[in-house]
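One chain comes next, on its own, written as structure tokens: the form predicted on its own.
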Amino acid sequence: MSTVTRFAPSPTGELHIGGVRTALFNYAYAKKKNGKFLIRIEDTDLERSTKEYENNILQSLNSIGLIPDQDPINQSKRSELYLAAAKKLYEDGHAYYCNCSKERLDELRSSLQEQGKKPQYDSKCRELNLSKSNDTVLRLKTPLEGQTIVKDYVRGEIVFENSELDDLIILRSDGTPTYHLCNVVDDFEQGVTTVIRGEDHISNTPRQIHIQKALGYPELEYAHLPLVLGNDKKRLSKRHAATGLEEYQSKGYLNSAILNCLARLGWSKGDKEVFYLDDLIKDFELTEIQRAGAIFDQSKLDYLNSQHLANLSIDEFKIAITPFTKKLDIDIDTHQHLELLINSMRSSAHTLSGIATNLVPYFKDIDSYDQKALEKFVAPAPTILSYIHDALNKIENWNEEVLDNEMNIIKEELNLKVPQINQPVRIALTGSTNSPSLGTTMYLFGREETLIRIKALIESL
């Protein structure tokens, strides 16, 4: 039989990492089986479910390379196939109507509490045949005893009481069918073979196995994944770091590092850090997935984000840095030693957004200096910057080497260190002490406005 995966978030809110990663395993699991991945939405909530969020799910997903094999559907479109199953599993015996009030089940459940057992259904109603009615629930018959074992390629056997799991509702007393029933209901039609989520889950599943069994469904294969926690040991949110993908992708994430940074999340092969979607499809097994909740590291997406933008050649870097120095009003391919100014400064930030950032000053006058790096390394001799406005203008050889061996030649005149002499310049020519090597910086502005910027700073001053 060939593997079928499912990725089946709910349109709430926009995509999560969490989700991504969800996605991406299930993406993984997929094709490394030669088999499919599928998108499920899960809609049935009508109150909080939008269109919009549907929608920056799909092209999240699209965006980041996790296509599925067939077009996605919606449960809310789906309603006549649960309504069928639901009327299999009361004709079948399997399920019968319940008429219990609010209030009695919510002194039941505080009964129960106050004799500190677990607040359940007592299945008052299971044998008395009652009909359908606008005051009725249909609920399964769970059943009564032995256990319910679930096969999990991350927790092995996890065991159920039957006992501890009451009569579960499947459709609610206005005729619509509950998470769970549609839940089964959609991995049956989709031919899914193996349900790869969240551990928030593992209780839903016992639930599902028993509605699965009494429809007569195959049985699926498990595994649920740890969850995103911060660096505090809590599940991840706003707190710790972004938790949107557009927000990533909208600071210059590389996909292929958010991606990269999101497979480490609770699974881990070798020593290999750095590697792509196609890496991790060749190498991923389910049964190498960690229990323990996987801590998202904001340093680690960084790391890896700039071994990701280093990889990448000339022409793909500009390509994906061009959207973020237009946002600037930056043209990169107006200055004349583009090669050499990106291999320079592409490693001056962990984001494409933070290197656009730092690619402004080569292409736009200074507005402001850094005025904590002022009074560092200008203010203490102000005179300097003079001095080495006029040893660089008596360069004609506007070179990397001239221009270094100069500015050694100067240091050893005034007796200085390398940065009291370096850094002003650095701050003349790019507002801070963010730059290449000093004779590159210089040669990347030129000779003319490397003057006029030295010369600039000499008057603020």
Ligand code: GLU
Second form
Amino acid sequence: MSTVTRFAPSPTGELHIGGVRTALFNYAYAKKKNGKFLIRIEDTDLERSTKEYENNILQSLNSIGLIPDQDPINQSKRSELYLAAAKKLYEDGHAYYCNCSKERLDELRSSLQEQGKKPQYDSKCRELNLSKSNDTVLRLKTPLEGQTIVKDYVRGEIVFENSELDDLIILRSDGTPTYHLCNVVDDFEQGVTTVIRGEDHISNTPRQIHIQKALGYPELEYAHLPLVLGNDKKRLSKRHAATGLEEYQSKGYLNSAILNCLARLGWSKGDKEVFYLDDLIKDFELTEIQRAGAIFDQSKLDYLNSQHLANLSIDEFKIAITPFTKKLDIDIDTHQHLELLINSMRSSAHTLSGIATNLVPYFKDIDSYDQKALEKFVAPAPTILSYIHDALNKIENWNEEVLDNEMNIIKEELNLKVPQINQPVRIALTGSTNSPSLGTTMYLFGREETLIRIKALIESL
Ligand code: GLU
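The form predicted on its own done, now the form predicted in complex with the ligand:
Below, the chain from earlier opens the complete complex, with every other chain and molecule after it.
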């Protein structure tokens, strides 16, 4: 049977990067098996689900390339299927109506808790043959004895005692189906073979297996993924780092680097750190997913982004950075040495937005200088700049080699160290000390602009 996986988010928040990791593993496994990857929006919780979150999730998955093989479905539009399944469970003797009041259930819970027992329903109505009324819920007749074994690719066999699982409500008193019933029916109706989801769903699994068995559905494969944690080993939240996919995309992390980083959260192939979606699909094995919580480390993402940025061709890089330079009102195509500029600046920051910001001085006048840099490199000997200006003013053949050579001569003449003459020029040209080699930087600005900027800094002192 061909593999079908699904990502089944509840649209109660923006797509979390932990969710992207779950979607990615579902996608990679389906593709590896030449199967299908599906998306199901679990929006039965009408109070907490919103269309906005749903759109954000779908748009985010789309933007990062995790595109499903069929149109996503919404549970909110499939009530009939769930009701039909509930009816079948009832008619086949696998479910019963229960009219226990909230008060009785509360009392039962407190009394069990007082005795130090696990609070669970005592199946009072199980053999009463009650019929449906306005205050009955429909409960599943959960097996009273025996064990349910979840065979999990990540955690091996997880054994649950059936006696520890009470008779689950599958229809509420208002007739609406509950989460577990919808989840199980949809996995069956969508032809899902493999459930890959967060390990917070492990305890749901035996309950869902009971529903599946009662409905005569085939068994599913399971892989419960380790939680995505922050540096302090607590579940990753906004306290640790940005958690929304869009935030990373808008800072200029490449999709390929984000996916690379997320794939490493729980999975690895030897020492290979930098890889692409195709590599993941080729090498991915559910059995190689680790059990331990996976720590999301922003500096790893920075590193991977730099590596992925370095692997882009000039044209790809130009396309990738353009939205970021446009935001800063820069048209990179106007630069006379664009290729050299890109090659000199592409590793100047970890993100496209950082690199775009570093490009600003190459397109716009300096509106403020880095004060600390001024104090350190210019203030101690302001006349050096005039000396350099006059020396550079004599150069006709404006190229990197000649310029580097000239700066060397000035250094010797004034008997100074490299930073004492290079940094003031860098500051004059870019506003800060962050720039490529000085010869290249001056070449990138051109003769006229270099001299104008040095003069401007001298005058501003
Ligand atoms: N809707 C669930 C969630 O967002 C996922 C359920 C599942 O994958 O089975 O956590």
